[in-house]
Amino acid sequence: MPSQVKFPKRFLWGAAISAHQTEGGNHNQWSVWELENAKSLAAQAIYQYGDLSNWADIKPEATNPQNYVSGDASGHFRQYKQDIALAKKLNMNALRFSVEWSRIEPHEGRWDATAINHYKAYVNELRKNDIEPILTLFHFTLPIWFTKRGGFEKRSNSRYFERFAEKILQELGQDITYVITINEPEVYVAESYFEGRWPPAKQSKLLGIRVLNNLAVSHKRVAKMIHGMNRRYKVSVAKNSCYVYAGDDAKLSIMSAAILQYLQDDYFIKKIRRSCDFLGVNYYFSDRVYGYRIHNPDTNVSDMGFDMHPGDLEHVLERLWHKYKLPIMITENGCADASDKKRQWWLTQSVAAIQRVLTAGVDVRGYLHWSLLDNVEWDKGRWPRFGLIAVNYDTMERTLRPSAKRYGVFLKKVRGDHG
């Protein structure tokens, strides 16, 4: 991996996970939805994924209803000390994780002391291993009582999210600096309200836009509250971004790409930029536009069929920096690659892109690879393998993939004396 450019001394190198995808044993709106939809998701798998080149490999899992039930997930709730030790072994100095609201407040207004103590011990374990904890408050999962109240469909419900955030910062705050309020707001809205594929599985553009706007309001209220507690906290969102570009010189293609880029990034960021201390950026793919349609080359795709252009991270970072002048942390970046044949290339290209923008003066503060562990990939289940660490779901055994070992060697070198 490239390392000619000297990275800032305090640069954060690590990985990211989310609670529901890794912990196991959660009871929230997602776990209920999984049980209700597992059979239909398995039956639809051939129509959803049958044209993927790796269909023969994923078919046994993708057509099995149990694949879509998170259950024990990756066993991270019980095995977090082992997983953190592996992150330390890989020379990481940062880990992004989420706190599961449904554990902390399983019933409205009733805090679970055992769950709170678990996350206290979790953060303490990170600190003991010199790993910076990067806290996420909302990563797609919600308490059932909150969704029965209408979830983020009602702006007045943001007070419950604010109350949860305040409780978490009161309990964990002395060991926390970085807080991500909301993960990928547009993805949540698109999948849950535009397409209706995720819970609450409603198809309404109008309702989806309302939820998106309410998420922006919720972020701003929580950010104001957190900054009021202590200005040392650094608050942002994890903003899903992609590089949208015209595939030809046609005016329609250029205009469509500009509109799609605005909707992808700027509509939401403009609402929340003044309440952010930095900008969290999740990058997985680019979109090529011809006319008013997205038509990607698809010459090199991930196991999920994503057209892979890791080097385009450079364009994403440059655009966001020049437009908003906020320091940037890459809060997710990775590829589904069960064979581990492309992950090393992805990492190398991503790091090279960061080096190029650092040289150009872009203020990048960290890189967090998705994901530390293999995990349950929402409505797709266990077959997409994003982990630097492979998980045997039968035994919960952990194995460092070759790409992870190479990443660890690179981190040891690049962090140098301050590692």
Ligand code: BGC
Second form
Amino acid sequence: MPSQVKFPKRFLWGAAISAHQTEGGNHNQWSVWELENAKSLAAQAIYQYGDLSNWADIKPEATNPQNYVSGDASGHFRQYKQDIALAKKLNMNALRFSVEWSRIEPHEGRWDATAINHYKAYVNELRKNDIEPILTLFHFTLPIWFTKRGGFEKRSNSRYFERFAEKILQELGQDITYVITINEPEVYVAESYFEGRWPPAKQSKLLGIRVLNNLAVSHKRVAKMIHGMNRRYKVSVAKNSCYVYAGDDAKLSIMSAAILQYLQDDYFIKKIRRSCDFLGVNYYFSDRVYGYRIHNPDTNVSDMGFDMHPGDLEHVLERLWHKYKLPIMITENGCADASDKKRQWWLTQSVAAIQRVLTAGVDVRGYLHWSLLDNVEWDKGRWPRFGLIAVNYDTMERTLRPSAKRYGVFLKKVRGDHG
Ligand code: BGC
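Same protein, different state: after the form predicted on its own, show the form predicted in complex with the named molecule.
Below: every chain and molecule of the assembly, starting with the one above.
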């Protein structure tokens, strides 16, 4: 990987995961939905993924209902020390993770001391290994009691999220600097309320927009509360961003691309920017627009069929920096690649893109690869493999993929450059 340009000394290098996708043994709105939908997801797999070139490889898993039940997930709840040791071995100095609200407050207003102690030990383990914990509060999963109360559909429910955030910061705060309040607000809204593919599987644009606005309000309230506790906390969201570009120079294509980019990025960021100390950015793909439609080249796709343009991270970072002038942390970036043939290239291209923008003066503070280890990819289940570390789901054995080893060597060098 390229390393001619010096990265800032305190640059955060690492990976990201989320609780529900890795821990196992969770009971929340997602685990209930998975059990209800596993069979039909398996039956629909051929229509969903049958056109992918890797269909033959994924078919055994994708057509098996068990694939869609998170169950033990990656066993990270039990094996976190081993996973943190591997992150350390790969020379990481940061890990983004989420705390599972449904474990911490399984019943309204009742805190689970065992769960809280688990996360205390978790953060402690990271600190012991000189790994900066990047805490996420809401990464798509919610306690069932909260969804029964209407979840984020009701603005007044924000107080429950604030109370949870306050509790977490009281308990873990002394070891925390970075807090991500909400992961990918638009993805949550699009999947759960526009498309209806994720729980609560509603299809209402109006309701979705209300949820999005409520998420913005919740973020602002939580950020204010956290800053009130201690100004040293650095708060943001993990904002999903894709690079939208016109495929030709027709006015309509250029205008559509600009509108799509605005709706995707700016609508939400404008609401919350003042309460953010930095901007967390998740980048996975770009969209090419002709007229008012998206037509991607699809010449090089990931296992999930995403068009792969890792170098475009440069455009995303430059645009967000020039518009908002907030320091940026790349809070997710990666690809589904079970054979590990493309991950190395993806990483190299992404690092090179960061170097280009650093040279151009963009203030990037960290890069967290998605993901540290294989995990449950929401409604797709286990077959997409995003991990630097491969997980054998039968034995829960961990193996470093070749790309992980290379990333580890690169991190040693780039971090060692500072002596
Ligand atoms: C999410 C992750 C997910 C990843 C890969 C992001 O949308 O934050 O939870 O696994 O992308 O699709």
